[in-house]
Structure formats: C-alpha cells, structure tokens
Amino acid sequence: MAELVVKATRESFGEALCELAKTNKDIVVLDADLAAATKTSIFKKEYPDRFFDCGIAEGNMMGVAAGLASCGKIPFAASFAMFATGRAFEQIRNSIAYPKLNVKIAGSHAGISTGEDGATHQCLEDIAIMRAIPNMTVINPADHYEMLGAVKAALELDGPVYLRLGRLAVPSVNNNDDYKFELGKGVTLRDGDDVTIVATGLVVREAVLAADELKKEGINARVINIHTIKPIDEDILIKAAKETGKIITFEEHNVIGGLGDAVASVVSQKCPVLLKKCGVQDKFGYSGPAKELLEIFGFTAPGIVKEVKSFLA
C-alpha cells in the first residue's frame, strides 16, 4: 500500500505544478496576491521567471492567462474559488472557454471546509458555474494522490480545465500502489448492492468510512468516487443504478447544480431510481472550525450513515 498522506490539496497542486513544470517548459503559474494560501508559492520559489502575481484582479488575470495562452503557453491561474470563479466569470466564459484556449484554472479554499473565513469565502456554487460553462472540464479530487494525477492530466488535456482545491489537510483514501487517475473515469471504492453513496472531493473519504460501519450492520453499500464531474462517467453511474436501485450522493457543495445534479441528470435519463441529494441545502455557509462545520453539515461518517439509513428506510 501507498503511503497514508494527511495533505491539503492545494499543497499538493502546487507540489504536482513543481513536479510537471521540471519537464514542460511551457507551464506558467498566475495567481491573484493569494500564493501563500493557494500554494503556488511553490512554484513561484523554484521557477519565479514562470510566475506572475496579477493582484486582487481575477478579471484581468484570466485575461492575461488567455493571452499566455494564445501564444502557446499553458497558464495555470489560481484563486479562491469564490474569486476564481464568481468575480472573474465573464472573462472565464468569454475569453477562455469560448475560444477553447488552453487554462487551467484553480480555485482553492472551496467548501464551507474554508473554516472560520466564513459565508463570504466559502465558495458552494463553483461547480455548478464551471458545470454550466460549454468546453470546461470540471475536477474535484479527494485527496492528494488524486491531486497529484488530476493536475496532469489537466496539463495533457488541450483546453479549458476547472480544478478544486481545498483548504483542509485530509488523509489520503487512494493508497494503492497500482491507483492510476483517469479524465472523467470514476472509481469504485467499495462493492455492495443495497445502495451506492455517490462522493466527490474530501467528503470520498468518509464515504468509505460510513460504508465499512454501514457493513457491520448489515448494510451493503457500494461507494463510487466521481473526481471528474464534466464530462462524468455515466457507465458507471448506470450500472450502479441497475445494480443498487438506490443512489444517495454526497458533496461539499450546494446541491443546486452541484454533483448531485450531474448524477440526476444522467440516472433520470438513462435509469431511473431512487435517488437522494446530500449537501449543502441551498444556503450559505457560516464561520467557525472547519471540522465542526463538516460535522454541522453532515459530510462525516457517522452523518453519512444516518443520511443512509434514513433513505433505506
């Protein structure tokens, strides 16, 4: 087995964009004065001639991107997610993803998990901005070695790429030695066939946690790992629903839009079940410890298991 990493995965994002950038010259790293927090003051230590601090301007930092791009380079531009995404959208749609320009575009502290920087920081409708924009591919990994894959193969992919990173330093849950990350592939974490428990990002994790408890009560439930939410994996989505009859997700996101819409959108098309949208219930987040937040909203295991067993019942 891999090794048990507790990392953040914006850590980890800005340890991958080091690792690439050692190969392909082409990598340039912007952010909005926030390196520190992003952590792309990785990169900017050991390549500063490749990094550009566009300050509190997130509109013209993806414009500036977009250039970079035009030219050939290929810009990773990071941000709070609520920046990245809420301030900076227009240039996003227009600039990037209608000329289906090559930028990557990070958006970090997402999630009511931001902790104590409160409603106003805590980005829950950055998915659901991305999702909706033609040309963007939209990731949300769950840990760092999910990170580490996700960032590149944004740099393979040739076009537009929305990536989430989060705040919170979580344990790693893809510890096996043969883990190979795939665009738009999901990941079956654990078999069973009374329900499957659909999760992105850091709440994967304690999915898997609640199924082994949900087992020892006799509960078999399959738990599916989608990092990629556009394009998703609908194969695997509808042989869960054949197969379970029942599917519950779970997001640190509002389920407006979110993953929990994504999942709806093909199952209701392709096969049509049971199915439950565990999140955040359209509503903004508040200050406080980012674990307590987690327990409050019910994206830990014991509240995952009450949200099953509810919806068994």
Given for the second form:
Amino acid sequence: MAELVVKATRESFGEALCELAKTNKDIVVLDADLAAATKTSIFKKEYPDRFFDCGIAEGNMMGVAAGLASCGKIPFAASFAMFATGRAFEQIRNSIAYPKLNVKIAGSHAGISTGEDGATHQCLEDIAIMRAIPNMTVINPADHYEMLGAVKAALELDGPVYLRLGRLAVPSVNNNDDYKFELGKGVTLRDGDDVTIVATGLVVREAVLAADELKKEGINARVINIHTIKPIDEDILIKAAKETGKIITFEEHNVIGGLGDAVASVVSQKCPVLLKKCGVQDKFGYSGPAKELLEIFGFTAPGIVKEVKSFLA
Amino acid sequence: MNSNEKQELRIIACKARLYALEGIFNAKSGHPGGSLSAADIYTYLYYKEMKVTPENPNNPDRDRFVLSKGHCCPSLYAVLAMKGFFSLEELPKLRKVGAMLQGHPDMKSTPGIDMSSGSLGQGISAACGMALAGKIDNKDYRVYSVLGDGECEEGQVWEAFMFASHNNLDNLTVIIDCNGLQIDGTVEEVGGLEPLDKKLESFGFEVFKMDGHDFDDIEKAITAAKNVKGKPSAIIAKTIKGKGISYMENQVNWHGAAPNAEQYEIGRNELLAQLNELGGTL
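The structure above corresponds to the form predicted on its own; please give the structure of the form predicted together with its partner chain next.
Okay, now the whole complex, with that chain kicking things off.
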C-alpha cells in the first residue's frame, strides 16, 4: 500500500505544479494575491520567473491567462473557487472557454470546509458554474494522490480545465500502489448491489468509511468516486443504476448543478432509477471549524450512513 | 510617409468603410459607428506597422492585435480581407448563419484574428498576457490593442492597465478610440472618463494623442509609442464616430443600428464619392 497521506489538495496541487514544471517549460502560474493560500507559493519559490502575481484582480488574471495561452504558454491561474469561478465567470467563458484556450483554472477553498471564513468564501456553486460552460473539463480530486494525477492529466489535455482544490487537510483514500488517474473515468472503491453511493472530493473517503459501516449492518453499498465531473463517466453510472437500482450522491456543493445533477442527468435519460442528492441543500454556509461544519452538513461517515439508511427505508 | 503612401492608406480605409457598411446592411445588424471611427487605425496598423503576414498568420514572432472593443470588427474584417488573410467574398456574409465572420471576433474561425473578443474590457487583459509572453520568451514582437472610450468604464480595463505598467510591458501599445459616444449617450454624460490622459499617466503609461483619422498623426504617435522603454504606452485617438457617412457622424443612434436600403444607398454613395476623389476603385 502506498503511504496514507493527510494533506490538503491545494498543497498537493502546488507540489504537482513544481514537479511538472521540471520537464514542461511552458507552464506558467498566475495567482491573485492568494499564493500562500492556494499553495501556488510552492511553485513561486521554485520558479519565481514563471510565477506572476496579478494582484486582487481575478477578471484580468483570466484574460492575461488567455493571452499567455494564445502564445503557447500553459497558464495555471489560481484563486479561491469563489473568486475564480464567481467573480471571473464571464472572463473564463468568453476569453478562455469560447476560444478553447489552454488555460487551467484552480479554485481553492471550495466547499463548506473552507471553515471559519464563512459564507462569502465557501464556494458551493463552482462546479455548477464551470459545468455549464462548453469546452470546460471539471475535476474535483478526492485526495493527495488524485490531485497529483489530476494536475498531470489537466496539463496533458489541450484545452480549458477547472480543478477544484480544498483547504482542509484530508486523509488519502487512493492508497493502492497501482493507483492511476484516468481523466473522465469513475472509480469503484467498494462493490455492492444494494445501493450506489456516488461521491466527489473529500466526501469520497467518508463514503468509503460509511460503506464499510453499512456492510456490518448487512447493507452492501457500492461506492463510486467521480473525480471528473465533466465529462462524466456515463458507463459506470448506468451500470450502477442497472445493478443496484438506487443511487445516492454526496458532494460538498450546492445540490443544484453539481455532481448530483450531473449523475441525475445521465441516469434519468439512460436508465432511470430512484436517486437522492445529498449536499448543501440550496443554502449558504456559515463560519465554524471545517470539521464541525462537515459533520453538521452531513459529509462525515455517520452522516452518510444515516442518509443511506433513510434512503433505503 | 510620402503622399503616395498616404493616399494609398486613405483608399484602403475608405474601402474598409464601404465593406463594413455593406456587411452591416446585409446582416441588418452590426455596429457602424465605431467601425467607421476606427477604420483608419486598423488600416495604418496592418498596412504600415505590424509585422504579420497573411501567409503565416500564426507565426509565433508576429506582432499581435487585439480588438478589445470587439463589436467594431466589420471594418477590421475588411482590412484583414484586403490584406489577404481570407477572401473578400467572406465580407458580405458577415453575421450570417455559417459565416466565418462572427458578430464579434472569433480567433478560431477567422485567420488574422489574434483573440476572440466582444465582451468589453476583456481583450485588453488578453493583450497584456500576449505582451507578457513576449517578455518571458525574450521576443521582440509588439502587441496593439484598440479599446473604446466607453469601454474604459469597465473596471477590468483598469486592472489590466495596472498589470501592464506593473510588469513594465513596453511591448504593449493601447489605442483608445475616443469617438465620444456610447450606446446611452456621450461618454461624458454616461461614464465620465476625463481626464483620460491624466488617468493613464497615473496608471503608469506614457501617453500620446493623435487625430485618429490623420495618417501623419497616426504614424507620429505610433512611432513615438514604439520607442517608449520600461513602461506601456497609450494613445488617445480623437475620432469621429460614424466617420465618412454624413448622417452617421457624431450621432449616438448609429452605435449599433444597420442602415435601411435608402440610408445604405446614401452612405454608400458618399463613401464611393470619397473613394473616387482619392483615385481609388472597389
């Protein structure tokens, strides 16, 4: 088994950039005065000549990234998910995605686990916003290993990519030695035929723990990790719908427009089954320690167990 | 430049206005006012200044142009077509279904267009990115971007201006087409841009002024801007919105309206008379 790593995916992102920049000279990194928080600071330290702080001006940063990409650079533009995808939505849409420029957008501090900063900084809409843009690939890695693979895959893809980064240090779930990140492929982490739990991001590990707990009570839950929300792995979802007949989704995001809707969109059209969307129920978050919030909002294993049981009842 | 060269540029600009008017008339939509005000600037840049050839429009060493006020593309398309980036036959198909020439510039569909633009305030940021890429790679290409004066009401424009001077982008020249009008009225009524020169200077730009319809003046300002070292340059171009068509000049209602058949004939005849006077033909 690979080492269990407890690390925030933003940290893994910063490390991946440094590693990839060793061999790829086209990588440049942009930030909007949040390098210390998005962890592009790790890259900045190693490659100061390829790092550009754009100041607190996210709209301009996305445009600058577009211009750099048009000249053959591969810019990674980072900010908090709130500002990257919210403030700069239209710059991403019109200057990056419409001309299909090779820009990678990193949105850190996504989800409720941003914690104490509260509702203004807890982005719960980024997946919905980015999913809705043509040409955009959307990736939400669950842990350190997945983030390393995701950054590499994003680099290898010629086109715009949105990477969702978390603030909170989380234990890794992909600890198998043969772990390989495949863009657009869902990963079955537990097999079962009573119900399918589809999760993304930091909820994935909790979903696995929940499935193990459910098993003790005689419920065989399949757990599918969807790291690539767009394009989504339709085959794995249709198969799960056929074989388990019930799907429950978990995401640290508003239930509108995120993973749940992406899964529902596939299943309702290709193999309709009963589906429940768990996440933040169209509400804003509030301040508090990340771990407490995750518990309150039902993103820990006990919360997932409860939801699954009530779904099956 | 000598008088022959100047005459040649005037002829090309006049033809660009004719093609732009025709395209907008055919499409029954478009933005004639700003297309006519900026036509001389595009003409100078592509025929006298920029290092870019239609044979190799994606040459990594070429000079680049970003039309930040993307709606004023009909006359730019005409200049690019006359220069040979694509066929003149594309021009009358402007804005039609399946056309190469979109309502706002699309770098994917149109050879010679260096950046998709149209949402105001965004092109200038991309121009900054291009200039920065040139600095990173030690290339000596230049980047030009034309903005509208009304466009300068967008906050992103000033984010970009700050970025340009902070990064010493002396390979960037910004040209602001100050035709004084925007959709809802004069720029002074709607947004209040002045004193633009002082604002640009305080944002770290070397500022020049020119008559945007006088090729001697355009040459003087662009040459001076090119010689600025260590900071970006900006040229405030005084222009006439609707330039060349009497009933459109300085009229706010010709920002984004197409002429009807009668108006088209009048406008076309006025431009043809100017072309004839210059000794040019279509």
